[in-house]
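Read the single chain below, which is given as structure tokens and is the form predicted alone.
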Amino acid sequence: MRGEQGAAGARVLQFTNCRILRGGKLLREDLWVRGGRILDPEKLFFEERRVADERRDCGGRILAPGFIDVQINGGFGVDFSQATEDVGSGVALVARRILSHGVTSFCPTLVTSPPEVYHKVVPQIPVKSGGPHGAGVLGLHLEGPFISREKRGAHPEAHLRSFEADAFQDLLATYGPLDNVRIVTLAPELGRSHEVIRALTARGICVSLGHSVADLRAAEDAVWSGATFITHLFNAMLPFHHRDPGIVGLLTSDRLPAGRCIFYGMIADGTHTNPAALRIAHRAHPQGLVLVTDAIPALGLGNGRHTLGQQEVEVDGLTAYVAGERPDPLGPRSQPACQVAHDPPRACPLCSQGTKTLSGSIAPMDVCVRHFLQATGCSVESALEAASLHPAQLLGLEKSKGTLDFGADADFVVLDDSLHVQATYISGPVLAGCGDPAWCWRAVWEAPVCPAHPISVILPSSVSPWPWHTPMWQTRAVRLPEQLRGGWASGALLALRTATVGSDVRGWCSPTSGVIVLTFSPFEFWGGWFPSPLLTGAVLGTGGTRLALPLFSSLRCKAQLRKCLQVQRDRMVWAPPVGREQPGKNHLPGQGLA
């Protein structure tokens, strides 16, 4: 997908002191990059007699292929299934912001929609290589509307379809041209589905089985017709049964074409799939497991109501549900309350409590990778390949994506030992940093704002090797030590006040990575010869917990926090660094800590 950039005169980058994922193993080798591709150093030495133009010490970190997300419905307020006037700008925004989660390529996913939405949206999302603008678009994933009514999940029932007499022409009439389409999810038990599967695979489009009540025999027949993928295994399909395991049985079926590898998506967000189910799937068929986020537009925002295609969803903590109808703000409803015990739960015009039907995830890819590693006990290499190599193999891109072999695209992610993203590269240049003072890049972070739930999110807008090269710092990221990471609500807005100027500051905490981001105005943030806040500390209010967070102009926050912070329930203790006086205890937000 990448143009010929590897001219002999291009600069050569050598990444040293790193562990690179290659051939299923983490190897203590250097990574060489030129012209946007991985370079073979032996050819460089012996044929061109050249050395690196620039060396970058990675500090012992892991270099893995960039993550590939083949099922993402939107994020950061952007809904791919909404027919807006400028669809491309929304896709571009998501492409930029998933870089900080290690994603270098993705398949924008559309959920079940009316034909007019497909006709307007699909032509506006072309295949596009990644670069400074953001992650690459590999093609669209169309999930529905040719799926089961019984297992529709969060897909609106009114727009579901079955195949008519001329099935493939019916599909074309629904979707429009398929030039930008890479994956189609359908239910194989629908009449005439097999002729559609054959027609799609003949065009190079991956067919995935999902939102289905198909038994194992129907699923096996679909694989013989050309299907190669299973959409979010275990979710929206018949549960495993010992006499007929359904679609799940494809993982160990002996009736599949010789040499055919069945891939299956897993949402490892801690909500959609129990850890035991993750372990069962991985141990049964590890080489076919593909991690997907199934992220919805609420990714990166917060609690409240958001859209997913033609429906509303309610986000509560780490879970998103199909929303019920809102209560009447003018008083009680005139109609009687709903007396029906819905099974399965679904949105009801008489219900105001919402439903318990899951509607996608709000976990980014790096979180899914870490949860999958913890839940399955697999190797680090296996967890990383499930988010990189396996989706590339699914799409037939394993020569250029999902690998750090010589000649592959130089799309990779830098990770620490706990698999937190430190930097993301596409074609060689760094496009996203982590804000960790110990790392060798600095990033200016910007945050989207949800009108109902304002929140600051760790997202890169530009990167410079040194802090004073950035045009203007507006945020500061601080990583908390392990013992202080509990008790934070995901995406919680933290009410802050600076200690010296007394102005309001917004903050956001990631409970997984332990990173707190504080957002300042340029006047409040700029101080002295070195970009540093004028304040010496801030109080963070999170319900029953108060935390005093000292900020140091030396930028060595991570090391000093371990020495100077203690947090207890309902009170705060601040142990100052050497040379600073200790303020009084139990400060309230807005009181000085100088």
Given for the second form:
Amino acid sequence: MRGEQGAAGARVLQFTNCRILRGGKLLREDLWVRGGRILDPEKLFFEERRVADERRDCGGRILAPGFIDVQINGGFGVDFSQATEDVGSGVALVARRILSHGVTSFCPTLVTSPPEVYHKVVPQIPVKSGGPHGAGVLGLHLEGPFISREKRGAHPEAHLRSFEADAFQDLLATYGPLDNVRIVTLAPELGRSHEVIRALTARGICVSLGHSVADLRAAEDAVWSGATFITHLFNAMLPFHHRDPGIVGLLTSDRLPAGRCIFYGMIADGTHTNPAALRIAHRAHPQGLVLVTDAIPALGLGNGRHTLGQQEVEVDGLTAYVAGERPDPLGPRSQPACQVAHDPPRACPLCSQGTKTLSGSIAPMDVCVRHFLQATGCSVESALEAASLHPAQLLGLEKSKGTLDFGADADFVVLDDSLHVQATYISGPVLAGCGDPAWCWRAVWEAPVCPAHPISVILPSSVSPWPWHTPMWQTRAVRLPEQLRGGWASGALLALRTATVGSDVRGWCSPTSGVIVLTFSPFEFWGGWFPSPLLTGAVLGTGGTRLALPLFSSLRCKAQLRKCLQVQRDRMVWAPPVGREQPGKNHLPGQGLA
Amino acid sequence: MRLVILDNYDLASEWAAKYICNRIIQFKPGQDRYFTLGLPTGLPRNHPESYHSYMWNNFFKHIDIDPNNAHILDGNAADLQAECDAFENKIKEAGGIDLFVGGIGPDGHIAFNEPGSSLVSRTRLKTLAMDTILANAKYFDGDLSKVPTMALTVGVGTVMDAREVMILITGAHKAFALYKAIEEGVNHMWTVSAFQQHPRTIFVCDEDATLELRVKTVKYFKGLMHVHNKLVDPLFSMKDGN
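Follow the form predicted alone with the form predicted together with its partner chain, if you could.
The next block holds the full complex; its first chain is the one shown before.
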């Protein structure tokens, strides 16, 4: 566990030249850390008369508390709701990979499953603190099976249950021992739900309302019984109606217990909620907004079919739907339902090959934060607090998590101004007699390449072009060299820029296999369409990472590329994979890499 | 005495800061140290208004001073007189103060040496005048009962022993005190006037603080600004290995 003040001999780290999120504001202050906790420098100065043992320059970046994800069903191929023999290693894999999204603590979520699955899986996922091995597990979130049939969404109907017969005993029989459980989502209109809610709250488990057709009155009564959270607002509940707002009305209800703040999860991936609805919720009750990912196992993988619990889902771009029957793959574009001609691979709900039922999301947490910031136009501080402080307040952990106040756990992320994650810090356990505490103090994930040193990746030169008469999209696949594969954030769309105007490049990256798939739009020139490999190159970036890809081997193009992109072709720069330090070097990008 | 008149508060602060910087560089500090001021007594150290917090937030946290070299009078000490004597001893051990930086109050006091303080006084416990309490009330949410009534302070004599003294005066409410300090005689009712007898004093003020001075005085010292500005010419930095 983390060291107490008794770790007075431990090293003191000072992060300078940064803006930290404290008290709801971004202050130009230094962050001091010792023994896994945030330290008060004034006490250190006057009482202990010590200075920092190590200073790290953050390059003017933002230091925010680590994000907390209270609803994540899996990721990177791991499904928490699958009863495998070794659930622990799946959780550990996800815990490690989400560090790159800035998540330092999370609640693995189990969807509606048969009781055997709960009995097998729940005891295998204990509460665990984070460290260099991965984000911390705060406890399980059990979403279902005590939910409404009409609003089950992607949850399988066969395994829905009720607790009419024995109330809390029914729940215990379904889930098994509740030691590792932190949040339970249920529908309050089910019979005897109030007894169950009270019993759960008495055990310190947070009760959430979701997948329900409850009206406002039932929801308010549930809050009086102890419910404090709403699972993915707007989704899987009755829509807002002006005479009966339903669960959505809890945001502004005046019949709640005094002083109680109702929290609500929102999936800000641009699909689950229209940005206008996101804004309405945010403006109505900003202090209760909790950003969640509701990520499914397909997070970090590519398009295609994946499982979620007992269901199959289909992923296309940033959206995931319940998989339906597969029509002829060559046919869908001519479906009459979709009148808009558009290019693949943009996800179109009408052209989707499956159903229209959303099934979780594959937007990573940092993408959600950025989208939330951009959609609501709120301040950076609000967006960051929605992902860190509010989930901590929901779980009653705001003294130690979700905050950079003195004495809190030192879990934080380093972000640039556009809120891309540059590094994630979780303090490792300070072991008694640990020979070198320095290993406890390093970023557990960093953007792999320093933005000041783009890399040249040489591709085989492309096909020589000739004018075509119809616009045609071209696809190229690139396999990254071995040393660049580790650390790519996710399979989401990368931000691309091209060296010449008039062309549009979209890319998608699979972090596991190191393959980047690029799709180029053609451009029109002299009455013909040229495929864009004519371009001198493309710059791929995600967050702070940039790769320059010269696509052509003609000398003129290389010279142009060098001029446009200032790439030094012969200079390969790479960062060591996570877990291996370079001695004597700082661990923040921009420092000492070359 | 040098009287440096700048246009406004920001410029005066900047000038003073540059001057101190230059003096430190010229001094070539090695083992020598500088001392800062006294503090109000009776508050716990972590009270946001204590002098410790004030000095930390406004000064110490921005510089790389060794904490062992920062000495602040502790208002919570058991024996306050012993604390004051110990402070005087620390000054002696450090070889005396090289540059004393202070401000003045509207009643002309330096540090907390209220009107009537002896001009040869040393570090001691001092009762505060009503004016000072009113002036400090803004740091205590305007509640007069919360403002401390006693303070540990360096004495006028202690400050006179410093090799150089710099006084910062800004704002129209200090204008009368400045007038009394430099244009009238030495008087224990305006304790700052004691520095007329100090070999190296420098007063840094803004335009508003000169409102009560004679035009002749102001013009005279403004005419010397070109000489004064040489004092703040950027010197080589200490990092260049001097």
